[in-house]
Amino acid sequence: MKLSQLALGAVLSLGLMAGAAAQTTMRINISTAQNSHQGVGIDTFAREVEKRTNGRYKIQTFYNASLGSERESIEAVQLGTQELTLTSTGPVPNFVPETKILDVPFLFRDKAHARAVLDGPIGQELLTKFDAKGFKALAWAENGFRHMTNSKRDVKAPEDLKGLKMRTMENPVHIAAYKGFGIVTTPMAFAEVFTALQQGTVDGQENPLSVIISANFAQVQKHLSLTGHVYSPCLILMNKAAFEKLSAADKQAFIDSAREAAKANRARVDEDDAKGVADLRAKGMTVIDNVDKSKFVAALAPVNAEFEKQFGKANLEKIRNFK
């Protein structure tokens, strides 16, 4: 072999080694299964990041709370021991209190209204509140409208909720509202919910159809009421320091990837909402789909008066009336 060939081989192998070393691996996780609206979100995000950075960044995906609960994952991202997470906003107010307002019951008319608020100036302004807390909030994704399930009885009116022991998210606004319905609230991490329902530690829980389906709650819950009482957003969060290390082009690539992920995630929520009721009925659930929401709204009048004091009536109206 000629010297020049040896030299060329050495250069090529060094180049390959440099290429391999240049790939940075990051982790992102969810608390739900891979075959869920959130799974679709992080799988899309991973694919897009790799594509948009020409393979320089690889995103490892983890499901079913295998890296920890939502709250633990948010803490890990804040500390920098994990780079990314996709989480519902349930535990987020414990880190960024300004997001609490989004959890007020019956704030949004429908998904189109909620998405318009989050993608518009109100939602984009809220994303900036994460910067001071050690996060870069890349995009709003979606959990969907939350509905009540339980193992005891049909819930047709607010009084049917009285005395039911329900798992709630670790979220102060949700807990205040559900106490207003007479529910015995039991905050716990999502990963513990199926077992708690199975063992009868709690009677019920509340979640969007996408979550109820992907978590197989039909196996341990008999009654579903389409209360749609709270709209539940999701967020794609990144450690702020990790984001700041990216080049300007890569920062944009991560943001664009997160937006694509949110699109795919919302499309899956729409699909689950369209077929979910029939799917859950087929699995043996009794579904009350003609809930009189005005009664539920009226039952929360005292709690809503407190929310108006806490958040400001004008701020709530700004969201309610957003076109």
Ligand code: EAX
The other form holds:
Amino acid sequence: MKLSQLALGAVLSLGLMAGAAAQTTMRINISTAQNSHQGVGIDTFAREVEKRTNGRYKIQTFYNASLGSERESIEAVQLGTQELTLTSTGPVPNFVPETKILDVPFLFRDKAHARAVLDGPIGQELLTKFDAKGFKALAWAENGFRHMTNSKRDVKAPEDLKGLKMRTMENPVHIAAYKGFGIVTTPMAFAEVFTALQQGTVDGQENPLSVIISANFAQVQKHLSLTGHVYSPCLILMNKAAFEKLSAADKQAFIDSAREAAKANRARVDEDDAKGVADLRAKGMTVIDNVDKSKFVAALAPVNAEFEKQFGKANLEKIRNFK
Ligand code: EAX
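Switch from the form predicted alone to the form predicted together with the named molecule and print that structure.
Below is the whole assembly, all chains and molecules, this chain first.
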């Protein structure tokens, strides 16, 4: 071997060793498109982690449920076959039942109220419930307030929902509540929803404007009602063992990056909420923006009595009255 080859070999292996020591790659995924409130969230997270760890951690981002549905991704993070996911709370009760209370309809007045609860003592306490289940919950993020769409008719009052077949998340609280509205509930993973709407397997679905827009539901749904019937929180979850392997400084870097991600995600939800209705009208949807919310609240009275039993009236009131 020539000296120059030896030297080159030495440089290469040094480079490889340095590279290997320098960088650990982790994966994070979402169900929605890259150009969405969740996409902005995980892109921000990836950028911040790389910046705050000086490139020692690289976060690969996956969109459109390409690594699996929300439920599958939470499972993978719990098992450690995937390090991170950003998910709605939809399927979370199957893993950490304490989060269920947040999925109660008409619990939050507006996004400011929801964000204050999640970032305050109630939300932060809930994040700690994930530790015993194999997760580190890094931060709350959000989808926003959910609204109803369908292909059949304008929904102005709960009577209009009777008999509508609607896709729901795989969430027991939502399913119980929507049955209370008279909806025929069909739980399914998000990735199947567009096709189900297109083929008429279901008449409708409910999601925040950010999701309706980024999933192009206007192509397959004619009627949108701004029911705002439930707030839809999201979480940035990490495998607990992967988190515990980080140095103290890197742990903080991951938490701070998740908080930055949530900030960017929420800002995009605000933007989508501000221009979404005009956007969807331009795409041909009929938008009912003056539903009588009190009627929807009243329709849920029997279900709410159940929720009060299940979650405790005092716990619900504590969230409702949080300032
Ligand atoms: O998290 O399943 C749903 O309707 C969710 O809102 C969606 O996957 C985004």
